[in-house]
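Next up is one chain by itself, shown in structure tokens, the form predicted alone.
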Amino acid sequence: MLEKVESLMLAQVASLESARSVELFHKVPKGKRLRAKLILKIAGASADALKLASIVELIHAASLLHDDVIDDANTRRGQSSINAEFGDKTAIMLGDILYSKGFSELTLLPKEVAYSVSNAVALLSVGELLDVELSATFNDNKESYFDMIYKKTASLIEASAKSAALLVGKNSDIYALYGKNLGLAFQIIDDVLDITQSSEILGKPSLNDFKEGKTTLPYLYMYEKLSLHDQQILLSLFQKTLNENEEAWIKEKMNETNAINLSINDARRLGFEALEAIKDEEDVGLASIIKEMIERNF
């Protein structure tokens, strides 16, 4: 079903009959389609919902354009950015065709399920604006950076399960709980693997997130355990690129203080929540999605 999802994407660019963006859509590198597969579970496969999922995966590409551009990101998925391979104008222009031929297709489809959408989508913009203020100095709140990953990330794959559950019928609310707690989870997991894992399996530099000023929740759970002198230590690596010895020091400090298993932890709580949520709903298979997504190697 993903093929037809790739194809639905396609066809929309292509509409536009502009053979430069069928050109760069192209080159813009292509995710795990989580929300694609978690509306095509729900929902089915009926046009509607190959339509929504085709829609909403647009939306995601274009965010990530946006996103890439924001951080000065040469890579996505291993691969040279649009931005890095064609200047930024480029990559913002794209992502805005990729918004407006998302949003037109989005008017096609049922009234509550284009709000949803797009009520998301606009939170996802507060929550870029909000991740962009969060990285200006340290962050040490949590509550912020929970609002900022939910409105961020979160919000549009909440707005999947919840906009694919009406669609057909189901239940939206238990929907969209399930949907926002695997996003926040997925989100998590995403900054413990940048601390984890190597660059050449991230297909960016690891650490990157501290050096783009975004305190993640493993960096949080350390601040909050290390000693006065060490917390000083590590706010003078704020945003800063990292030596051996330095990055070294702060694997170090997540591996005595517990962050990076605090964070799991949470991650997994919240997915076992999101699994709560529909437990007396049809097994259609969003339980091995939780897996896929918070289960990933450490």
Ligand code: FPP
The other form holds:
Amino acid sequence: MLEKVESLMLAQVASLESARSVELFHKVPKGKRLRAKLILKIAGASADALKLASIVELIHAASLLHDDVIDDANTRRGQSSINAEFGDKTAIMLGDILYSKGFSELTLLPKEVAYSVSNAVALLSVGELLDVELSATFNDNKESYFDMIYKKTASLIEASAKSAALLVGKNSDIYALYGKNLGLAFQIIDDVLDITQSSEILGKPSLNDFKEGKTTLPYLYMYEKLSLHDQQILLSLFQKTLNENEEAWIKEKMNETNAINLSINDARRLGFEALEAIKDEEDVGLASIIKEMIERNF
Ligand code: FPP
Ligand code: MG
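For the form predicted together with farnesyl diphosphate (FPP) instead of the form predicted alone, what are the coordinates?
Next comes the full complex, this chain leading.
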């Protein structure tokens, strides 16, 4: 079914009759299509569900095109990012094209679905702003981290699950809660993998978040548990390009403070809460999505 989503995404871009847009669209690295999978599991593969899945994936792809410009990222999923290969202007414009085409298609879906997804995109944008602003100085506040990842990542996953439920008349509140918790768990695992995996496996530089000023959940736990002396060392490494010894120090302290395990436990707890929300619903395979997202390596 995901192939149908891929071809719908392409058809939507092609309908703009811009050969250059289609050419560039083919260069955008394809992701896990988590949001599309989620929508099709909840709503089945009706024409509207496939359309919603393709719209949400177009919007998500657009947000990553912009995010790579904002983060000055050279790679995405093991490939050159569009900004690295074609420049920031092209990446921003292609993002605008995918995003606005997604929006125009969204207006053809039921009003509540269109509202839920478009409102999530506004939250996504606020989340990105929070992420950038929180990265300017060392953030030691877990609440700000959770608020930011809810907006930046979980909001669109929440809206995907909610809209899919709305399309088929299921209880949208409980699917929204499932999606929100899945989204939070997903981002925590992303933040853990930045520390535990190699660049080759990730398809982007590893240990990059801290260099970018992002004090993600493992760093928050670690900071909380470090001695005053070690806290000062950690602060001295903030936003720095790390040498081998400094990388090794961070990994060792992550181990000593149990920060990685504590973060993974939070993700598992959120995964459990996601499943609790839909426990009385018909089993359409949403547990396997949680497992796939939490027990992943990249
Ligand atoms: C990736 O975060 C970024 C997001 C999930 C959201 C980005 C949102 C925007 C740029 C605003 C919305 C814009 C449009 C056009 C809809 P990350 O940098 O932590 O993850 P990464 O390591 O995968 O880059
Ligand atoms: Mg980024």
